[in-house]
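Heads up, the chain below is alone and in the form predicted alone; it's given as structure tokens.
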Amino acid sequence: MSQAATNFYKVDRRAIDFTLWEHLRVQQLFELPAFSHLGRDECSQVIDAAERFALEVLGPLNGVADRSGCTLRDGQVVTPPGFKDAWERIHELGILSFAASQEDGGFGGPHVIAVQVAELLSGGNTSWNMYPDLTRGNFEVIAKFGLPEQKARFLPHMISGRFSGTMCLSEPHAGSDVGSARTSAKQIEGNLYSITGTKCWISAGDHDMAENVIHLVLARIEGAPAGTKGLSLFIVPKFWVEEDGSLSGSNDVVTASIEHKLGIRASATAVLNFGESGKCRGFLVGGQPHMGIRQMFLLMNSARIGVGVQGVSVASTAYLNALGYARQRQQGSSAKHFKDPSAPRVPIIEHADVRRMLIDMKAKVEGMRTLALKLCLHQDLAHAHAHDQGKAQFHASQVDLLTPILKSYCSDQAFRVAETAIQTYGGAGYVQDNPVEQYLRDAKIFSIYEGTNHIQAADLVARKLMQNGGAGFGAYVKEISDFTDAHGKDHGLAAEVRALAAASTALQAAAGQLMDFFTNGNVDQVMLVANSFLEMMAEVTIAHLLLDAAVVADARRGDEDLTADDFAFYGGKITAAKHYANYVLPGVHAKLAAMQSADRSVLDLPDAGFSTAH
């Protein structure tokens, strides 16, 4: 049977409601006045539909949606059939608006269950979700930055469904160069600017799902200042949108183009020309000329989060995927008999390697889940203290410090847990057929876009590390050397979290060694070292994660109620972590060394040294 006609979407709703209730214990924000109107039933309500819609109506599209693909139709983009079906019964189920505020037309609900619906959703269909997802982003910004009648010409449709929302950065001259942005914007009156210039790679730039699409687009007022500092941001809608909310007709926003690409097929990613005909106009975001990157930042972060996300969502999906085929599949006979040629066939399962493959992904998809999820709490938490200067400082750090882990971490290991789910197939993973194929597609572009993954590791290394003196670095540190401290002795996990004590030494000398190389002067080898420093962050990261889960579920299994299904579960939760801790965790002490040989033959080879072929 061809994937296009089947729904091969899976969820572990066990694994995910452990993190969220008994390892990180979320239900501590509704003892907060900030979400004291919301209890885990409820929450758990949103998640139930998010999943529900996930499994029914999402993954059926998403074989369909990657061979047909979005199609540019006398300026159009259309997308795949039940796409705009989708779009219409999500906004009726109201969950899309869950994180937002009361104030601005939502529940008021947490980020860390609005990014485990995210989760949900993404998984199902990857491309369908691109679209709702860029619009909560674009959502955000009007909704923190912008003069209250942008808000009310803007937010309500939004949340209805009616208006969608992208980011508009990128040009053909300059990708991640955002300084060197040439589209610019001429005051008409007040707030009002005409706008001309291009934009590309722009996610969900058009489609037929939605009456309009609200850009963000960075631009420069004539007269600004070169670079990133000179740069203003405008709300341009495809159709111009008037105070009462109605249309009235075309913005002069063109989309030229639409990418043809590897993966998530079913997102239109386009080439959009504004003023064209010298017609389109925006509205200065908040009246603030040259705050737009402060302002678009808000928007990249939350981009950035969504991204690792994505990560998750994928390698969760891939890797439960890669299970099911292993249990079912028969091929060869166990270890144990492999003498007899007579032995029964056994399920792949049963096979070292196949297990190997197995705990591997489980344990990178589990740390990232949790990883993902604890970023947001933190999220939560900063906002829930706003009122305690040093809680709130603590938390926003660590959201600071975590945001280029998660994106860069999780979307390169979404590839690669792809991967071995192709692996654990076989030749049957290779085959549209079945599903693996296409998560690793899709998988690609997540270490790709919204900054690439050395870019998040220039920012760690640059910016993030010693950020407000190193305090978050810090307080990231404490927290790990007191989880070690406290079960490092006496315990089942007691070697491995050792091991992790041991690779939490190694970053910090890490740390160490880039400060080193920043006081001799050679950001050039900062750089060249970046990469691997946020790997051994992330892996100490997931380590102490899986770990502390570890903690909770070996004394779950103590619980005299325990059915024996219970027990296999957090012994699994156990195994990971010890996989984990000791054969992912070391790799943290070699990247240390390489970064210590302080070799820099790379960086003074001649260009020709690479290869004289042309």
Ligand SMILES: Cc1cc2nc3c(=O)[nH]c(=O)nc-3n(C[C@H](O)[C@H](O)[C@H](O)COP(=O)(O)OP(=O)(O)OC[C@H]3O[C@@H](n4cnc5c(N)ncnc54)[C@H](O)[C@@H]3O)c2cc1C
Given for the second form:
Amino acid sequence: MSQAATNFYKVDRRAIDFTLWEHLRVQQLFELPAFSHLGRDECSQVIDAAERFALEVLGPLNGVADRSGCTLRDGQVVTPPGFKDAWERIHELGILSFAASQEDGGFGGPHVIAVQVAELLSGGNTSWNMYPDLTRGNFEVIAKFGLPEQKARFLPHMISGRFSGTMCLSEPHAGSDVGSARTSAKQIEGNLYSITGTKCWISAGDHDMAENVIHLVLARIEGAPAGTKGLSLFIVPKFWVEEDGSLSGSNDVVTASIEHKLGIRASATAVLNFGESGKCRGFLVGGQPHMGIRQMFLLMNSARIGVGVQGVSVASTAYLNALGYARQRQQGSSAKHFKDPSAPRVPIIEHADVRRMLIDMKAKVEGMRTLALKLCLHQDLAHAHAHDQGKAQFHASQVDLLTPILKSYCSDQAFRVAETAIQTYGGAGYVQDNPVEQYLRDAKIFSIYEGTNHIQAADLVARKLMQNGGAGFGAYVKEISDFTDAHGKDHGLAAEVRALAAASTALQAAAGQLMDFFTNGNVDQVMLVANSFLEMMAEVTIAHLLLDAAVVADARRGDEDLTADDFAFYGGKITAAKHYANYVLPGVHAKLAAMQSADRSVLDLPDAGFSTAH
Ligand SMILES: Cc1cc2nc3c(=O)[nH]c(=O)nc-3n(C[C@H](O)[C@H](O)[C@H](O)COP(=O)(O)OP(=O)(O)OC[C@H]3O[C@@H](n4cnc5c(N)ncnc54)[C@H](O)[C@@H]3O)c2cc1C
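If the one shown is the form predicted alone, what is the structure of the form predicted together with the named molecule?
Let us now look at the entire complex, which starts with that chain.
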């Protein structure tokens, strides 16, 4: 069987709707003036449209596009068959601009719904969704920081799909170390600059779906200081855009090559040369020099949330495919009859170890989705309470704190869930007849781009944890202790809730240990354990969210008129939470013990100690 044109994408809409409407109660937003123009029906229709599009249009293109990839012909990237048609159709649907403000041409909808849409589109076809995702991030930067004439020149064409967008930070020698970028800018007049340099690994850097590609380029204006503080941000179109939106020829942006890579093969990853002939022009964003990194941070933060959501999307469809396979694959007999060679063969879902893999994937997928949606709900609440400083600050602090966790945990776990999905299939998972090997390859990049996962961990421990005197972390811990105080007794889940309380205490001890390392000047030791701290915090967060969902599900199980499916569904929520609390959460204590050992021997090891081989 070939994977060509087969739709392997799977969605659990019941699980999504539970998280949105029963658990997080997103409908609370519609009572606030910022979102009172919308209701649950409109939001559900947008999600319905995204789900249909992902299943009917994007899913069938996923495997085929992985095989064909993109090609560079005569300096122009050609995307796989069907990509351009999908681009046109999604813009006709108009769902991509749902969360953009009404004044910028959008619907002013909540991010929490837009991010659910993004999960569906990315799950259907991760490569294809890179193009609109980057365009959305680019749009947000121009909308927030652009001058009125810059907005008028570019934004309407990005909403309509005529133009797409990119983010151009990386250079061959400047990946994590963005501040060493060498691309330069020289003023022509006013906010118009001449741009020269090479950017590499630029996603959606060129393609044939839109008429034009609008690059946001970090560059250093001649004479600006070294490091990130000397960087400025420029809007650099591939084809020059006149004031009325018409195009007037090449802007001297050359696609030098595209990468051949492990996964997301249909997302063009380009090396771009700006100003090879000295004729590349760009507009300084907002007319503000040296503000590039601050402006780009908006895009990076939104892209980091986007990458976390990519993780959820791939993990979810990998899990659901593995589940479908486990239900129908017959192999072996029940362990109860292990001495009887004539015992009937059973579907592998009946084997304890397969059940372990399935519940592990389910708990992670549903916990990660809840984290993504909750973070975006905080974003929406911060916006809706902008007039109330206390509330706005609380919600914004949770967005700041949870963003590196969402990005890192969901990207790491997407890869592991995809691996577990392959293991569940056995040999059938390793071959291309089934989609899970592609999911594994596609997921690997999530832990690398948008700031590697270690860069996220460093951001968490060195910046976010102590931001505003640790107020955000304090509020985070309090929310968990309020929950464990309320449910740690007299509840079917009390033992697991108490395990969460103990893990949260361990997390606070780990934060104290980090502060000790800092105080004693052992910054390198902080960085040695930063990823481990982030994972501890992610595990505590996911356990909290799963248990909170299980408490809701447990209450719903008492409802009259529940169907057998509903009863099983709510039972699945409770089992997933118990599994995570009993089998994953204890790892938090092991990580604390490792941290408290304060073993720094690897830091003091001479390089030759790793190996004397050359
Ligand atoms: C498919 C793909 C798409 C991409 N899309 C884009 C895009 O659209 N736009 C864009 O600008 N870039 C893009 N990138 C580039 C991407 O963001 C970088 O690869 C990433 O930032 C890491 O940089 P690097 O590859 O140079 O690795 P390096 O920075 O060299 O890192 C290598 C290793 O060293 C570690 N490391 C580096 N510095 C430190 C430090 N100070 N402390 C501790 N550890 C450190 C890293 O964590 C990593 O493990 C893309 C890359 C790929 C592969």
